[in-house]
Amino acid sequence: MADPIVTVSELLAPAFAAVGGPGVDPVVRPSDRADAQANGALAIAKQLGQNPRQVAEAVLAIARDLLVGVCSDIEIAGPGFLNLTFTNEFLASQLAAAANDSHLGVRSTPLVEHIVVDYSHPNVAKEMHVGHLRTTVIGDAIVRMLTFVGHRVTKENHIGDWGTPFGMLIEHMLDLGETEAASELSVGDLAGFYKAARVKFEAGEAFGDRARQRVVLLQGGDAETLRLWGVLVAESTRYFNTVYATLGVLLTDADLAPESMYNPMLPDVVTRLRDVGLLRESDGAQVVFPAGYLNREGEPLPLIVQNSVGGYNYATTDLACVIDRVERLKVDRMVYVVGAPQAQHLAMVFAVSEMAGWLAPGVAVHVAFGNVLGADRKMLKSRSGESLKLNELLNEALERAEAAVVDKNPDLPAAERTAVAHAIGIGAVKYADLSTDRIKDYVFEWDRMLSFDGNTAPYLQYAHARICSIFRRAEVDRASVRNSVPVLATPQERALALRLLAFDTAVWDTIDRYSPHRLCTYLFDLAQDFTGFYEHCPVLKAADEATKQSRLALCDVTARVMEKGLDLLGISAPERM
């Protein structure tokens, strides 16, 4: 089962390719005009130089025997435009098919691939920031749908847990004592611990020196140096973690991928660049020319590999995470959630990396995010002007949360009241970012987000909670309407229908676009069409029975495909609020 649009697109295929050769695209979409039009006459027209109503017409004549049953009504309009109208019953018959469907009429791709998918990135001993919010939630966004549809997908949380700020970092550790430091950072104030390293390393020689001798014994694998950053490590992933659990975001330690685990294969880097002849000296640098890249004065931009001392950089880093996940991983599409201002760094990490030979074109994907902004629409800050730890955000958003749900259901239990409050507060949180097309700024505001009215996760959440609702009341188990076939008598039971098999559709353009907000909009128009539905059509006191078990069965369609939309969002839907 699929959404009617392809289905009608895959049954008007061979009339078309009929008229106009072999691999000739219909292309059906939704129309206002109908219930879909397929524009591709037109398209034939320009290429045979014939009237795009004739070719329309031609096409009509082999299509009638293949859309019997299907549609009631097919016109030609415009110039070759096929308006399509679909019957009732078979907008039934599909629906109740995907009431039958653990995947709600989601097609598994024809294609399974194994993909990697790069997001979140904190830094050992900093504090995780509102900007980690985006590259986590939408990369886990991403993650579910890829695998919801099939495909094999790893995790990969490339962390930064290397390079010379970790002297200052250990010896801060050891004048702290290593309980102490632990302490310190398990109860997630990593911002101090950092500024507090920062501030010695800056005003006293001493120190400076002693951080300096550690980075040489780190970077030489002295074993005391490594178990002390190991110390650093382990209690920073810690506080990752809580983060991650009340975020409730997939990610776990098996998914690390720290800028340690490369550090090995650096020298390598520089010598397979070398070997196929990409490596240019620069100012004492060994870089590479990737082509088309060029500074403000207008000369070739270098992507720097090695610096003029014989250290490495992010670049070279990035360069062994692409043959690794080439290599030993043997990834068919790496998807890196990075923000946008990454966007030319990464674009030459793959062209060199498509000059070595090590990447085939398009295998790669950058998908970039804008910025959380505040009221003042510059970058969110906390109240003292830094950078918004995110832990700090997301208990804000449980405690408005909490006082939001005593306010719209203060009998709710105790215990109910809290998990119920931290769907919504995290939701909320989640939803207004990735309801945002991904690659725009957008502000923070908590009342709009909060809201349980206009394109908020609690409007969606409280849309499913209704439909719950409506079994709670009728005492019916809802298990037992999916063998309905609905009965679909009203415009408003029509257009509910015709919504939920475009789930389909929704999820695949979100994936194809890696865009999560146009599953976001789709849940939106869902929950308002339900709206529509249950005003006008009666569901527990329809006239009769069988109308009534057609409804309950729209209603019941509707709370899974509503709970599965959010799932693949990473956000929970409360049966009850």
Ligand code: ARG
Second form
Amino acid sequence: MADPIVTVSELLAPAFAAVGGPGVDPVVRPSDRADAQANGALAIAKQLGQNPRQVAEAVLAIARDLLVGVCSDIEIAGPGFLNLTFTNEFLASQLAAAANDSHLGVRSTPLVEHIVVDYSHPNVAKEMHVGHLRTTVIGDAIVRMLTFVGHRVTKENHIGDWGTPFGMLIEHMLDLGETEAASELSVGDLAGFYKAARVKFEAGEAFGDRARQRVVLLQGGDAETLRLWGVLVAESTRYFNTVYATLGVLLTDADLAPESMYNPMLPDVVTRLRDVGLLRESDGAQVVFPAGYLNREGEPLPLIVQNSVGGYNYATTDLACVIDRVERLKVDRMVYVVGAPQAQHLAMVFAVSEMAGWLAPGVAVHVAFGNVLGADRKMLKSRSGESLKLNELLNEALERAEAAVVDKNPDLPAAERTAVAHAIGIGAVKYADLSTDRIKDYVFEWDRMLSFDGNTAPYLQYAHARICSIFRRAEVDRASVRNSVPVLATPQERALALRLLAFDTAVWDTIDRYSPHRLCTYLFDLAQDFTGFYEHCPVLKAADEATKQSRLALCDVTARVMEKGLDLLGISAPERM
Ligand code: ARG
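The form predicted in complex with the ligand is what I want next, because the block you gave corresponds to the form predicted alone; please supply it.
Time for the whole complex; same chain goes first.
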């Protein structure tokens, strides 16, 4: 039921093993020359010091029998490639199987892991920036995909809710009055709130003293201070939740794993590092030197876990967090969806955790991403140059999408229009983010991301809606066509079938590299193959009933793969738009 490329690779494995030894990879890939190409003979030839074409011939002599009914044609090409052409019957039967599979042919994981995905993690009483938008959107897509293939996923929203700024923030809240402060924060004026506190902190000594005393009270566990702190946290989370609701991400309050949660464990982190002999003193601070990390002068680079006055920091919290994930949650993998600038911090945290014996190599993964840029290719800012409020950005997306929908389909009833505009607007923002290689920066361009042409969410959503409309016009129940085995008579039908069957590989490539843009590219190719099919192959006006049924079946699977693929990216697919 998997991708035919995978099936053929499994079928060919014994032939390659017979010639090259056990475990040899047939290396099967899609190809322009045929449906697929197996390149495994090259490596064998190199290893055995033989002529690759002869190796390919030896493989082929065994493989022919293995591929009866699967390949209509196997040819040796170039320096020893096997060019494979699938039989139409094989493709059609695989497609019929995928159509009847709730996972549309996507393989489940052979080994179920418990995986933590650490994402979104904004900071309390600070505006979420576009970096937080990126981690939220990318992390959510990764969670959806890992869950889809059968892993057990724990989402952790490691919000920044602890540290010295809370002294000044609490004092500022007291100056404003709790109610006033709460309303400022819950509507999302986090940036204004933080800035005002900072200005006072820098201006007046009296305020600075109060702030510093407040930090001491907070760390000492003073009840009233903790209550005030709790108000800041609650109001900020309320704001984060409004952003999450608009975005349609999976995060809920149950996923909060805030920095403060690790607070009671911090002394233990230092003790344990001392016990395993890793703790050193450097300039009065307690540090660990992870092997292989040097500063610009070529000196060992320390990870500071306790400063000279006994305070713990971001790194200490992250070490506690690793211990918690390994020892309490017993995870097999932890995925950190965090911007590229924190690469060194995370690498050092992982290295120290490994040296301390808390973490096995390869268990922690940093899924890094680049910046969002404005048209001027500088960091994206609001028009007035202020930090960008995410809610405002998302509202603008909704407004623009609504205008686009009115323009495209003026007859859509008003209630449906709002829902469709939401799907398009939010889908466009998410897709623009997900469709570029995450490690690269990208330019935020409204017109491009909302366009109904090109590699955009609206284009893919439109392809899906168009298929839904075919079924509406045909007055055919979608499920009724799922039992017919499609006939792949034309090149366009064949190309579409091959693409549909590659959904499996597309999802797995995306998961293996934590790279959502791979799935995006796949869906874009699918939409284009569908367009090619639809232009050449009449569906409702097909020459005979059997052809019509077969083409409707192709339409149905295409729509479902598109819908599922978008869903894995966290994007919805309206039936009309
Ligand atoms: N709150 C941090 C920030 O806004 C990100 C936290 C990332 N997660 C972690 N375990 N360090 O930069």
